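One chain comes next, on its own, written as structure tokens: the form predicted alone.
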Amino acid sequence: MRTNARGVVLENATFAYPGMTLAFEARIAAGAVTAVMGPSGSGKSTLLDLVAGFRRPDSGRILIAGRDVTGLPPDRRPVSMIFQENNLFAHLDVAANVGLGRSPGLRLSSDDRAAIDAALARTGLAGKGGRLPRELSGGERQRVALARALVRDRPVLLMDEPFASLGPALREEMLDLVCELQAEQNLCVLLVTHHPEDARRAASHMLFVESGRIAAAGATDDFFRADGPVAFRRYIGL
């Protein structure tokens, strides 16, 4: 367990699109799930991309666990990311797709293979390592993506609407699994979602993004109170 892990800090991290400049100032708690919500096009995915290193800020800094990672490429940041599409390779079996988290060239040691087997078991995929992605359900494919994140063993996990295509019951099941894994590994999780019920179920903290800014931040329970942030309450129709 990473008892000394610290979270993610964005210090006026800006990124310009034609006609719009985003500027993020936020402190994201370590050892917790933080939900990221906001209208489409408000900058949620860009926020995750900046933390992951897929985009570099035009100004400002990004710190992870107290270290300035602003200039580091994605592969040198202590971050894993899970996308809505799950990014599995159709020609590789489940075990190989998970193994990419340990070695992009799939040069796997016996320890690597043991870690892969353990991750598959922990995510409910024991015995399915030899299957191809097309032979799995949507929920199982997202479990493969989670297992791949587990074997990477990074303290920050970014999730960009990973369960948007799943039905309500399966989405709840996957959220519960994420919460279990977060608690076991003391992860800092950022979960982008459009579903308020996902935030209430899984996240102790929330960020609300509007027009390229963090319009509100705080405890999830506070967002849903009668005196919660006006922008958020307007967004969910209260």
Given for the second form:
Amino acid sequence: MRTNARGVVLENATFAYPGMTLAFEARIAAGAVTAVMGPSGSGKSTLLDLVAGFRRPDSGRILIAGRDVTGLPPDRRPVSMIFQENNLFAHLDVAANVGLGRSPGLRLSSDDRAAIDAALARTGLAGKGGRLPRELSGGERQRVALARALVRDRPVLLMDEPFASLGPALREEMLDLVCELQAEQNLCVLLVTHHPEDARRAASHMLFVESGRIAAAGATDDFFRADGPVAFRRYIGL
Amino acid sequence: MAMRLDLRLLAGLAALGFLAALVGGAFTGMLYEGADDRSGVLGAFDAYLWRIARFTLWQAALSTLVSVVPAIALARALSRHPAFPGRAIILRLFALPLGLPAIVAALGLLELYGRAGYLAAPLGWIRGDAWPGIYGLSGILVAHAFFNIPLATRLFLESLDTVGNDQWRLASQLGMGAGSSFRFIEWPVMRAALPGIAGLVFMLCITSFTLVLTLGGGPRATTLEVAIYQSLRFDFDPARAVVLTIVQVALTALVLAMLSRLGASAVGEANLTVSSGRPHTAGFGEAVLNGGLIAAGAAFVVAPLAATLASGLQADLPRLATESGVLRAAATSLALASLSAGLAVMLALALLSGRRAFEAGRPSLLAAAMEAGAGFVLVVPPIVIGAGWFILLRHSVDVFAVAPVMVVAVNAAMAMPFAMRAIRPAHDASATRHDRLCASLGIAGRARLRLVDWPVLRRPILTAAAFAMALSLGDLGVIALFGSDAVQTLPYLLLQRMGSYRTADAAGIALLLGLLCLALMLIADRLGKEMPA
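Since the one above is the form predicted alone, can you give the form predicted together with the partner chain too?
Complete assembly follows, chain above in first position.
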């Protein structure tokens, strides 16, 4: 039996851009937050897109919880994704935006509505179900996206620099919320970030991506020790 | 993923297929006829044909000249005075001809400048003889100027608006007068825009049908398109129609190819910009001159509209409004225009989403075809498509019975480029925002249409539909070929009443038709403006 069978596994998944071919070999732990760091253009977002299914690998396989998902469309994978922005439909209110996580046709049962209310309450948005996204702050909008991930109830949560546009204090608050939700739901969270302190605060594991490869992987504590991966230490300026 | 992209792709391919079938059917008809009657075809390459082809080019060249030169002066005058009272109204006024049916404008021009027009007496006094009225080449030129001066003025003004604020400030700091700022700032940007604008006007003038039909006179002032119509409706000489059509298509294709090399857009802009941060610099003398120019330009555009209104109101409107022929034509017009507007919007949406689906993959010839779908329609004017189908169908079915189908199909294809233009910005922005989100949540098909696309695209779609409906409502192209006592639209009825010299009736119908189209244009404009950012 493979270790991390419930997590995400990329088996030499390659994806070719003109002039650059990315190839990922990685095992991402289930039930933990893994931070993904690396220079701009190194392939972090492509890595997430491959797991989410927005891009298909040219070769190789992607497994989630031991199942091969390489050929599945994004909505059929056990995955939720939160982008840096444009997570919400601007013309739909908060409750509808969350409800789409339950039913893509927005046909909601009373159970669904209860789940939506619970998710809104859990993410600190109680009573704001009728607001439109433009009436919310940047942090609140990302809370709506988190609430939607909650009602979707998928074991893997991918986040591509979700809090990059928020101030430091708000970012810490949101990271703590992600950690709490991760613990409550036992999620496998993959978090792309540019900030080393985000990784130290929220992630137990780390991947360092460089030039389309996983240059280093391991426990966060090991990364930040004096004998951590050289490429990573060079990247964060240590 | 592949499944869902395929749906959008299929829609795009279906739309392309529809356009191809429309154009292909027309050409099949002509080839068939050409092969059938070879001697007739060869015989049609006669002196008459060359005379008509020459006249088509000649009137288009002159029309371009009389439209573009005044437009340069007008655009410059309007640009020199960014803030005088009524400027915005004049610019809106200049957008009106775009939505006015050609046949209504033709009638308005005749009521103004015709032998018995409102201006016949003063013009005759100036001439020192009875005013002969505008007919033939003079009529065609005035009508083309009426439509194209406002269009070209707005396009030149747009090019002047691209001059940065800093350049104007620099010019006034350097003390540039009217002459130098024209030479160093205004003329260079207008010269850059000139080939595209002149090319567009030329293109509109060689494919102009209604104006030449109603204002041109006799064999001396006939263009290829009108000759096609006459050869099918009056002489019934299909071989000649085939030859005329081939020459017309070759000419438009040639001009369009030259146009695209000049980098011009062949679809006129439907919205208008009013802004200009330019400081007011004109001196008193120049201001008076510019004011006179602008007033003359505005009068030139308003007068035919006023004439249409005045003579329309003199008609026996209550009788017309209850006359069964008029009511039937109005109902037919509205029904056909609604259908063709709906079809135009569906074609535009299908092509847009098909192209989008391709973009997600790799660029290809088909994607380029969907992108350029608009171009097809412009090379092959409605009369040509109509003529081809007329020739093809005349052996097998009653051509007059298929009139509704032909009118809807051809008018939809004709309005499609404009619809695409109205919908495209919102569509592409929405796709960029929502495609990944919808894919990750599994929102697709009808659910996506209901929850995402319709709420976001509703306004631009309605704008496009209103505009397409106005175009189709006022069109006298295909219906001129296929119309009969059984199937009449308002423009067709108007042409008939004009032909039988029932001028009062014609004026009343023109007023009704003009108001309908302008109302639709206003709706389109309103909907387009209130788009949330």
